[in-house]
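The chain below stands alone and is given as structure tokens, in the form predicted on its own.
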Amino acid sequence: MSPMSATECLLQMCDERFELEDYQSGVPRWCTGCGDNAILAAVQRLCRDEGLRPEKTVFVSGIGCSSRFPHYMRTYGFHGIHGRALPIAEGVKMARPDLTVFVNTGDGDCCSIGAAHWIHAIRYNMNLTVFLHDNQIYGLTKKQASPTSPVGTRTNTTPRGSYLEALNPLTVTLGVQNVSFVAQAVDWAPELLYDIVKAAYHHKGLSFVRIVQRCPEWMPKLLDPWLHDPGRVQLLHHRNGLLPGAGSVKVYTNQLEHDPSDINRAREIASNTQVVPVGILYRNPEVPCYEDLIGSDKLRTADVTRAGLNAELDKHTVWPRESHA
């Protein structure tokens, strides 16, 4: 274990306690009723409950409605370019493995232009918590079809309806080598959302959480069948997975006991389009993290950093000319 700095020791001795306000920055500009608001509330609650120090926490995003997330967190944040949130987050984690790193990405940001990064991030299994905000539409650019838009969806780019079946982020992720944590939540079940966010945070490795969320502006009726019929939400529970509270159990009576160590069963559940499974589909804490395999904590010691800086500065040093007699 690396030695703690004097500042870290003092902060620990002070028995820090943070409130929700310590993580809130600005007034969110999302539409009223947007699922992003519920996700923000759950994540801020997690930060408070886990006592995450703002200066040791980073939120990384790409482009889209969901990617405004870092603007509303009073922590470090990086608002990247379209589809590049995951490689940026991986770079942060490699350079500073001591930081807690979250990624907020959308269905277009992750599953379209960022698809290659998504696949390889799963394979590398770095210790990141990834939230896929999936409203099944491009919202920020005013209603274009996304990879997860249902077949037949009429948008500005598909005025006659989309021709392709929607991509399933769960089955794709579950099919990638080294996958270690896959879960699904819905924005209209706040307690379940919080429980899943918390489980993802505590997993060591890349936690991938797809959050099915509402877009009241461009897809206002899309999720009505699931909202008005709780029986179409399938609640996954298991002693090694999610143990939902009494309120959730009472509302969502369509329940399935599922062992999250069974990846084949997880794939079957994720493939069922008649219901929305909510809970932990797969978890394998034995998959090694890439940063541990290469010893990234040893790559940025003070001596290594100093040597690297000196080597770069020496390239530009103006050495005095030798004096001639």
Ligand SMILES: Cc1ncc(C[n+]2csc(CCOP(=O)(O)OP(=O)(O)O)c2C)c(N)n1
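What you see is a predicted model; the values in this text were computed from it and never measured. Numbering follows the first chain given and starts at 1. Basically, rigid core = biggest C-alpha set you can superpose within 1.5 Å across the two forms. What changes on going to the form predicted in complex with the ligand:
Core-superposed comparison between these two forms: the CA of E21 stays below a 2 Å shift.
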The other form holds:
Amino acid sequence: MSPMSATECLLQMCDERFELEDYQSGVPRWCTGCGDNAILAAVQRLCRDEGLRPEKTVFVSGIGCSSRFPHYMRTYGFHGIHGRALPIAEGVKMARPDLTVFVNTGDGDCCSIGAAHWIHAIRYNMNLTVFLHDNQIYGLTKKQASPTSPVGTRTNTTPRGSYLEALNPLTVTLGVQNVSFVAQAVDWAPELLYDIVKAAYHHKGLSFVRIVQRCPEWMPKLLDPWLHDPGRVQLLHHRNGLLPGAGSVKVYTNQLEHDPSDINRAREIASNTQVVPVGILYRNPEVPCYEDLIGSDKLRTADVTRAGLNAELDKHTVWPRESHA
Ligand SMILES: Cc1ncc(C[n+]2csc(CCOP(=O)(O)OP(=O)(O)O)c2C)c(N)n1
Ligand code: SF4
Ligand SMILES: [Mg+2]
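Starting from the form predicted on its own, produce the coordinates for the form predicted in complex with the ligand.
Next comes the full complex, and the chain you just saw is listed first.
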């Protein structure tokens, strides 16, 4: 067979289409009705529609039910350490800025043990797409209170009900220097979830998407008021943000026009816990990414790495005695 010309090769690559199966791996072990299944479906659809090359895509997670996510993606993946999904993802991005890097992190993983990494990752604003799977409980370890559990939640660690008001991941993120993209989705509105995941992927910088996620195993009734009353979902729309599809507009009639460039308004909207605002709260494409500021793509070429290693090793060279004579 004669070798392909460069043009033929290019044409073949352009023609390459991916199917959903190209991103699917294994059978998820999540419980029936777990919101993680809906998030997986939306993300696999995104990968297919955007034609993301599996060998150029990485999913990084911490530990938790939600952090099993990379196992179910036929891409590269790193099922990391509890609370450390973000610094691992930053390391991947620093070494390989050419890769598309996603992060899946639970509310315990991100907002409890990983809280310091979360804050600094927002400030570094590396080009990552971060999904916070917020089921408001530690799922994997069988029902302990997380920082986002509502006050009064009875769990194994709070048998009389949790004492503290829940931490709000949206207002926290919106309070960090260099924040560049914050959105919220709910797992039970698949079209909106997809639109938001897509907008997050297209943002250059760290996009933080809190996804309100059902955990029927440990928190079966928690989200019923929101599920049974679509009026409590507040649909954010704007020509500079998200323009939801006709189906979503019909179901979610509680709508608010919100310009996502207005951070103060975003903070106000995020603070209202009577409704679940769904859509893009804040977007600022002007915030620089850390990897661009330091030129990580240039820093990590093979020649630069080799020269740096040689210079370092030369400092410790022991010269033979006679050469000093
Ligand atoms: C350093 C460390 N501390 C504690 C644990 C135990 N642990 C595993 S998952 C988890 C919480 C998971 O909750 P969350 O991040 O909300 O994920 P979910 O299971 O709800 O998706 C904990 C405390 C651990 N694996 N490692
Ligand atoms: S325990 Fe909860 S979070 Fe974990 S898989 Fe089951 S439903 Fe999902
Ligand atoms: Mg959780």
